[in-house]
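In structure tokens, the next block holds one chain alone, the form predicted alone.
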Amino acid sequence: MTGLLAMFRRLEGPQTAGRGPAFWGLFALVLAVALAYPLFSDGYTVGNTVYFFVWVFIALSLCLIWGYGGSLSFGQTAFFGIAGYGYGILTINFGSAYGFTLVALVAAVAIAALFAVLLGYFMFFGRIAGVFLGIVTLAVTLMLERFMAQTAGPEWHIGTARLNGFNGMSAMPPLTIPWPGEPIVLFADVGLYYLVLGLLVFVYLALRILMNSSFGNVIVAIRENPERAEMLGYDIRKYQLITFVIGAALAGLSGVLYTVWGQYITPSSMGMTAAALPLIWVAVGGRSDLTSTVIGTLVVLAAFQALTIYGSQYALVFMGVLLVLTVLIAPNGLVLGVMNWLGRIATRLTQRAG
């Protein structure tokens, strides 16, 4: 019981913004609205909302690696694609009976994490850091994208699963949960919405606990001054590798959920544009905080989707301008800056009331 209480206390700490009854009251209110949302909307709109939630996982993975760990990675979409293709290959070959899609989900995330172990080991234990780490991860991502794009011929298959080149894989079964009488099939509707929302809340809270633990404090110390952290006896390579693998697993989870949502995955999900967009979401939100990353991702992604629908030729231009303005005006993140400003106002009001 004592250990459980200590774990819950780590929901608040120096590495995460938001604390006290006001923050958690607002959190509960937002969660209640999210839970009630399907009751006041149609299934199609709810299914489209899942799309926004899916991308938050990859944003949180980048927040962990880049914001807290200080390692700029363009490889999140590589892990996204690896897990997405992994889920497709497994489920097309073995089907969805007996809850195998859940097994495939876990296995696909594990494959992405294993790839991150191999890549991360050579990078961090090879002392690759700074801009060179970004170059290596970008090169790996683009190589995977180019390789998958040329697998259009009939010879490119794994079992019965055709890779289909640039057109990508499709027709993989949705998540299916075994249930007495009849299995529950989670199409892009209310059922999948609640599953993804539950996973998102769990991951968000788990990351808050992780970053406010001693592990999180060491990661931040490495970001601020790796030489000092190493002089204090910490094996910074090990901590960086673990952080990188956790981030890759989250990106892989995002890839699997995306594949489940749309029942397709294409090489373009690992392209240059796909690799750059999460960096913009996280930068605008505030890469050094989980809450601002979640808010920034949802807001910027909603704006990007609206522009894509009503003015597609300007969508990417808008994202580029937004990134430049963020770097010039609020390098720590626009959303995080607003959150800190509101926090200072609340503190002054409390002091005056006292």
Contents of the next structure:
Amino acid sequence: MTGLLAMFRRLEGPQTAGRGPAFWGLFALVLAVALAYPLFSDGYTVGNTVYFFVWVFIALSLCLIWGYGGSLSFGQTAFFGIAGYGYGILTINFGSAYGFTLVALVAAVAIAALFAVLLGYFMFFGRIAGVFLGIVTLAVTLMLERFMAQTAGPEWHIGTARLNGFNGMSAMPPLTIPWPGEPIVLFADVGLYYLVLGLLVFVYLALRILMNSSFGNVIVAIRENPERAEMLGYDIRKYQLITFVIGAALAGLSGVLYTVWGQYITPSSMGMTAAALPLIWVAVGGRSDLTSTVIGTLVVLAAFQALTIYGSQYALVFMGVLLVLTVLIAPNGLVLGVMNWLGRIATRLTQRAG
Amino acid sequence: MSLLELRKLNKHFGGLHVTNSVDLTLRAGEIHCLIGPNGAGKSTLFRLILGEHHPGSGDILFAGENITALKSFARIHRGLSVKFQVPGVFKGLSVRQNLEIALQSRHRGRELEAEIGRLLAFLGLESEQAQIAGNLSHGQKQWLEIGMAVSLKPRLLLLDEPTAGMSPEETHMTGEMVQRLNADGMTVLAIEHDMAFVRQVAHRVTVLHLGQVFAQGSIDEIVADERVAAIYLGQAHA
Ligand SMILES: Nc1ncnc2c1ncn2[C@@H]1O[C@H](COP(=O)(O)OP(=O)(O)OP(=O)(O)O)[C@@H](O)[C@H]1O
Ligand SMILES: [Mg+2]
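Form predicted alone done, so how does the form predicted together with the partner chain look?
Next comes the full complex, this chain leading.
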């Protein structure tokens, strides 16, 4: 009981922006709107919103590893792809009966996490850090993309699942919940919306608790000064590895949900552009804060999509400009900058009132 | 009884022989100062003791155990702790958080809060606790890091130039801090250039020059040693 209470107290803390009744009131309001929203909207728009939500998990994974942990990883898209393909291969082979798609979701995320254990062990226990970590993770991502892109031939299959090279895999079954009578199939509209929203809220709150815990303290300590952290007696390699694996699982979750959403996954989801975009969302939002990352990702994605109507090349240029502006104006993130500014105003107002 | 024993410790950086067959024994309970000109290899010796660098040859014994092959964090668990030459505080975090990170592995909940409060008082940093550590003055950063190092309740505290950047009054206060810790049973090895500090605290002094132990004795013996005076004036042929 006290343990549970202590856990909830960690929803707030120095590592996460937003505290007090004002913040949580706003949070509840946003959540209520999000819950009611499908009732007032058409299936296509709801499905499109799911698409936005799906990317937030990979953004949060980068926020965790890079923003909090200080290790810039280009490898998140690799985990995204591994889990996406993993889900496809499993469900195409074993189908969707008996709730197997849910098992496949968990298994695909676990495969991505396992891969991260191997890669992370090699990097962190080999003391690879800084720029070199970026290079290694990027190389792994691009290698996976290259590899998957050349699997067009019929000889490339796992069980009945053809890998299909550059065109990628498609027609895997959507998530299906077994139900007496008729199983519930979560197509990319209202059904999937509530599942993904639920996962998003859960992950967001869980990460808040984690980052404000003593574990989170060590993670930011490693970002600030790894040598000092180690000289306080922390085996920093372990902490870095665990963070990396949690991040990989989140990126993997993104990949599975993406695959489930569109019922396809292609090698380009692990390409250079795919690897760079989450970095931009997270940097623009505010990499060192969970809330800023979520807001930033959703806003930038929406803007990106709005611009794509005029041609995707313009949208990409816009992304680049946005990144440069962020670096120049608010290096810690635009959304975080605004949030801190609002926080200061709120403090001033309460001081005046009190 | 000896707490730390360095035996024939050697370290090369390329062609540079930074630590040249160093033998050094620290007695449990003493305050030992390590002095020597810039580049003598003092900080390197610390890094060898801490396991950040590994010696080419030689052994490091701590409380009778050979720790030469241990990882840094494991040496910290054995009872070593350090304040670095360049203050190694967590610059982006608050003073309070800095101390919390140092203390959280041995204290939880209300006890942790109490320990943080006690340490803030010991360091005289109570009014700065919400301050971002990067905004502290150089001297305050030094104290904060000393506080973090001390919070581990080490058996041996290594201090690399603890008073650099401090006024004479602050230096004196730091000296008293070290003496209080020592009175509670902490053995201290301090690298220091400030002779007033050395005179205030040191039970014994070792002079390191060109990676070798050049002289050892009480502060009066060291000050009286003409060869030591000579190397500080840059005329030595060690
Ligand atoms: N990582 C390293 N690689 C190469 N050379 C190094 C390294 N660290 C230190 N040195 C060299 O080793 C010598 C001793 O350095 P060290 O920092 O131990 O000296 P010091 O006695 O602490 O000096 P100071 O009083 O200036 O702090 C210097 O010549 C330095 O340039
Ligand atoms: Mg030095």
